[in-house]
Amino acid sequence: MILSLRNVSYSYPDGTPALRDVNLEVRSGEIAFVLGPNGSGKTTLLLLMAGLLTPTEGGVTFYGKPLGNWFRKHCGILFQDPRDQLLAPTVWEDVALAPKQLGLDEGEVMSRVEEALRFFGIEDLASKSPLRLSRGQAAKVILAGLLAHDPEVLLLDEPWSSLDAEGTEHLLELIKLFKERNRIVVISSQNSDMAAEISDTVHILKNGELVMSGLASDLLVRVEELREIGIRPPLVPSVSRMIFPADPPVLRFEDLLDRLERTNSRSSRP
């Protein structure tokens, strides 16, 4: 299972270019982060990957097939402002929308909705109008709907911007669950620390161009390059670079701690 972009460019209706000649692919079981400064094209890229925008040039495929209306059953997306995608009269009906569109029987729909509401701790919102929700509550409702849908491709646009600490923990559990189910997860964000914590691959945009793409463990330790692009490097490699300027930075806290312990051990020897 591969979601692939080949030579994809996109321009807005007024002719302003948003993305230029982007090539990337995301595979089953992979958590991919799209990082970049404001205005770099991250949201546009996610909308192209969802099939909600059509490339000006190039193409997006899933299972080698060009995206179309058929792809909606396979893909779920969280917008940057989740309140923009709440459609039904009640929260329960909103979470049930996607399962119903899959043609599931009533019992399965009810089971999925109830499980999803419990997962995010929002059972008390079930009968509430989506119009009366806070942004954080709206995000949890959309995420619950994505869990009930269980798509093969999960796309999240700046998901942590709407969530409190508890919501963030639930989201991380959801992402872990989708990885365990061998789904594709793509996250657009400026949160390089979260990318360092959970991503497998990273794709970095600047001014609509893909300037870096590869394993998170390779790219997120390039502290100086990230700063030049306009991305705040993750904390651990930044601290690693400060403490051990002569050594390659490390990405994980555990690796930094190990390096500190080994350094202290050597310095304490007689």
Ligand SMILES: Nc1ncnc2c1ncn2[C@@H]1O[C@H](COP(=O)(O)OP(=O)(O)OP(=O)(O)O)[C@@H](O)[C@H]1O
The other form holds:
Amino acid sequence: MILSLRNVSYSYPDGTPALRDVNLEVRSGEIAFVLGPNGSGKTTLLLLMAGLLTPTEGGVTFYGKPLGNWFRKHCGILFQDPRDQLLAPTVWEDVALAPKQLGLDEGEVMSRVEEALRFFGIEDLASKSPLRLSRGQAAKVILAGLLAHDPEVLLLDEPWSSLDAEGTEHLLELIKLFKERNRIVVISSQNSDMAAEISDTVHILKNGELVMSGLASDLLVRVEELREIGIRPPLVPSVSRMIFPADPPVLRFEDLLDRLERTNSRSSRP
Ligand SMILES: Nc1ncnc2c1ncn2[C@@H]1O[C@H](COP(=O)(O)OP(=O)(O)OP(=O)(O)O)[C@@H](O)[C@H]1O
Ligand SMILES: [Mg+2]
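Moving on from the form predicted alone, please list the structure of the form predicted in complex with this ligand.
So here's everything in the complex, that chain up top.
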């Protein structure tokens, strides 16, 4: 399965150009990160990938087929402000919305909702009105709904911005679960450390243009270039650059430790 954008441009109805000539593909089993400064077009890109916005030019396809209403059941999204997307009178009913729309029988809906509420530790919110939730709680409710939905494409817009430590861990588990199930996961984030930890590919936007696109291991170590674009580079490559300025920086903590150990053993040799 491939989610593909070809020559996609998008301008908002007031004339603001938000994206220009974007080409990218995300494949099954891939965790893709979209990075970029404020206003660079990350949210717009995710809304186009969800089929909630239609490109002004170019096209978005899933499995070669242009997005349309049919795509709804295959795609789930967490909005940047999840309080904008809670619709049902209670949390329980909100989490049950997608499984019901999929036409699952009552028993399966019940078990999916209960499992999803348990997964995010929010069983106690089940009968609460979604209008009375904090932003972090609302995010957990939407994420529980996405787990109950189990779509082929999962889109998360700044998912860590309001989650506590436990919520962050549960979300990481959810993302890993989707990867194991060979789903497509696209995450917009300012958090390049999280990208360094879990992403396969990275797409970097600046002023509505895709300025870098490729493997995380290639792009996230380009510390100076990232800074120039306005992205805070991940910690490990930044530290690696400081300690070993002559060597190509490493992305992961284990690799940095490895390099430090090798350097130490070389320098302590008689
Ligand atoms: N509804 C809208 N109407 C008009 N312009 C919009 C609208 N939503 C966003 N924009 C503009 O489109 C551009 C891209 O915005 P977008 O929200 O996609 O950026 P972003 O990268 O998600 O930013 P942030 O990091 O702040 O979430 C910005 O210039 C923004 O002002
Ligand atoms: Mg945004």
